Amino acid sequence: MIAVNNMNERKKCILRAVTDDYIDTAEPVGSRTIARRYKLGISSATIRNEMADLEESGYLYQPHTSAGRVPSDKGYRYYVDVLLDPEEATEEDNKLIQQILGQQKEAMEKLVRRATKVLAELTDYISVAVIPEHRNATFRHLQLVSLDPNNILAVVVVDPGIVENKVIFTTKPFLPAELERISSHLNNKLRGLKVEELSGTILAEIRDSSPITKDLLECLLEIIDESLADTDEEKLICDGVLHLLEQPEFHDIDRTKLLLGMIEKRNNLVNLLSGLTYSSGVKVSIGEENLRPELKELSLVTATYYLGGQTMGTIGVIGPTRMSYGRAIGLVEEIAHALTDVLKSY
């Protein structure tokens, strides 16, 4: 965080006004604009002098000699850390978030995908999320539900917080009591086991002792194995790329190609977001603060979501440095909290 240092209240008001105006318009801001729109009670000449001082201190810069001024990365950082008023998600935002995330329990990946999608829709920026690797995933529970005489819904729950659903077709009809016995048998044999513990010996024992037809048993074991094994790599989820391309900063095709290349390769973005997973609260990285060259003219706002007090992953948005920081921070924080609340029931 930047220290408040010796910036007086007048300079703070002017820096806030310049930043707010540039975020809204994407046009360099002149002293007359500030005097006319923001009613600071001082002349445009005084504002011009203060803006010159802010430029000399590195908080503003002039993209063209005859143009007004725009915030620098240092200016945005001061704006975010000192001048920005917190902007909470609106009642309408929260209603949509709860509607999207408050549906029936399902695979965590699907839940995070929905959260990422709604974040992109609400911010108009690229939304990204990482589900980190969980090499210690363990089997928790299997439930079998008869949909009709020949179709069974298998629900597999794996720690941490992963739910897989699959419909199995079977030629032999099963009564609900039979399905309950099968579920109980496999739960007793497998509960608490990790993927590497599903040895041939255990599987052979299950096959020999199971009151289950061979085809159904093999199908169930395959689902369980996939549910456990599916968690040994990090997954990147991305939405809303077209939103960013609508921003005037991305009329530059070379800049657009650079960002899209990073998203397509994914590994660099996964590594970046994974490094932020253990940061508490909302983290804002602005322009040159980002280590990746593809993000040097962008800002990244992220927060961590949790399961049972354990860090699960990162969710956030990528946008231009001319980002509506108050809204982005409020929505990223709200969606991370909503994800954490939903995962409590897993």
Contents of the next structure:
There are 2 protein chains.
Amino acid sequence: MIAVNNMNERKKCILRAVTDDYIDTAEPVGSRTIARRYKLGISSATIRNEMADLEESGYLYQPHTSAGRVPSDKGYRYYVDVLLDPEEATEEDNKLIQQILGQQKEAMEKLVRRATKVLAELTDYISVAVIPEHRNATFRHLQLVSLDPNNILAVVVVDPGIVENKVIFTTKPFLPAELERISSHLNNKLRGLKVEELSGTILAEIRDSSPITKDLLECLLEIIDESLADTDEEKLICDGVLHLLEQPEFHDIDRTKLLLGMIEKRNNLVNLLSGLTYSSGVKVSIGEENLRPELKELSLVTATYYLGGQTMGTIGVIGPTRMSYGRAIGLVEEIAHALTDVLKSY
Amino acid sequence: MIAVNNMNERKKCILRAVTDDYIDTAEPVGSRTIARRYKLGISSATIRNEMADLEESGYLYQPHTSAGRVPSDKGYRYYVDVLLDPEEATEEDNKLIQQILGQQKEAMEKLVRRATKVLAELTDYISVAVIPEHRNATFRHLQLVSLDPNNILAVVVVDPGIVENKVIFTTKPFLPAELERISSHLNNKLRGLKVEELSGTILAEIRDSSPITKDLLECLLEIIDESLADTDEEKLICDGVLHLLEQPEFHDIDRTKLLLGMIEKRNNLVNLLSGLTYSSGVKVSIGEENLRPELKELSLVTATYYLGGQTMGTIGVIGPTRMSYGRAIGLVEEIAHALTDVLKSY
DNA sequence: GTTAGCACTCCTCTTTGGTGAGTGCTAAAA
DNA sequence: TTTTAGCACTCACCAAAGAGGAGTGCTAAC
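Swap state to the form predicted in complex with the DNA from the form predicted alone:
Starting with the chain above, the whole complex follows.
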């Protein structure tokens, strides 16, 4: 009780043992269990005393008086920051990841979708990802396809293989050839611009100088802008919900509902993950550290993936606070790397 | 016990009352409840006798000896086929549907996505939809966009606003102008063809007669073919899962898991719904009538939507067998109509 | 044919007591 | 001073038992 940091080696061992065991069994861990299962060379009584200290310092708590101990969020935090020896993804996992991601090239979104699926399968938790904000992207190509005289399909391609499309209805019919001309005109003007630069001035300039019908132009510009800004909905990818329901903490229906609600609503989660996009390395946030109430009893392990030095998006897993952090961190790190790798060739 | 069809008016009334009440309360319905709540002018004893008959004929059953009655699948079937007075979607619902679907034009998929969302919200059940098989579609346009010298983004547009895209990696660099030429060449050859006609012969012909590098051509054809066949995954749209969890029958976690499993796996559900695509009108399948075991205790109400007389896809709801069939049928019908309507202008 | 009455069934909810895992405290041993 | 054995105590968990109640089937009267 003298030291400021009252963590000695033995306490660390015990905290590690309790956490490991609880992660494994989901049952409160008693002193006898520790003494028996982890050969620390001390008796259960000693462990009991140490555990009482650990509880007083807030690393452990008892669900009720005569139960074993469970790590608190603070305990998990200490475990992750100090006690955990980082567990790299196994050779086998890596091979699977490489294989699935390297399979074939395709637009960004599907790639991330596949990554999310693998991650969910390997971790047995929910895996989520956000795909890049379009605002960071560069305008690449606009294609106008005539569906019939009054309907035009506009396909907009921006930098790393993102494709958006929308049907435009015009009262004034256009011939395919005209559309061709308009497309190429706009393409020349816009190609290579950052989407966020597609602001008033440039658009106005085009509007004034161009031989395009006002109506249609307005419409097109609106689409280019709006369809790129698009709703958040599109940007969240999620897989493996079923896994989490296998966990004993989700035998409680209300908790399940809360979680599914969050996933179905999407925007909250998107905002949260987008907010994490600019931190580097693997980020772990545990239980109460999460601001959103739906996540108060869950943990998030996330990492960022890049394209050409620029952050693209976030990918990670959501699991119970009783998460297998070592493995989760290793895998999230690996998948973010793999994703970044694949994207390099884009 | 003389009549072949032993359903008299009174029995019908009672079956309707039991079903209505059970749909409402999710509790087995007793004879006294019927007597009290539905003024049929007969005593509970009489109702009891009738209910015993109805049970013997298989329309009702008792969960246990001293409980009230619950409709069997056969009971629901009779209820839907005979007793239900079709309940049209209310003016208010219609307005909402029109408003949401009419909002703005865009590619098919997003439109159906919105329809599914509305349907889920109005019914409070799970809403699902499949979007059209690409195989029925007509090839419309191919666009090759150069991302960098070695990567080409191929965007394929088929008939009713479906867009597929894929990145092609080539060892041999192409200039944008070359791609332009290739695109237009292929477009001329392929435009207007049914996707299912894009088979060996035509492709072979193109291959022989064209001035395009073999490598790239192979790759392109493969993409046109494969990306249109694509995985089933893309085709299922689903919304409102949360609603169903509010239903008392889903307080049982295992059932919830079964359901979510089916939705997450997708293909089974897709196959099922695709199989329904060619029946006309609103189709109701109840409990055991469904072949998939995950749906044995659920009901499906589906309808088809059309484009130009051709069936496009299926949309509907999944709910407990204790579903509010009247409302569900009305709404599914309405949304399929609305969808067909909006698509008319495509 | 209908209804009142009644015995009977069986689910549901609550209570009770036993069991066991785990604790904290104390005093003895190291 | 630290560690350990011993012991009384706590409390969740479970099974058994009992009360209550909703609903039934059957019988006999209307």
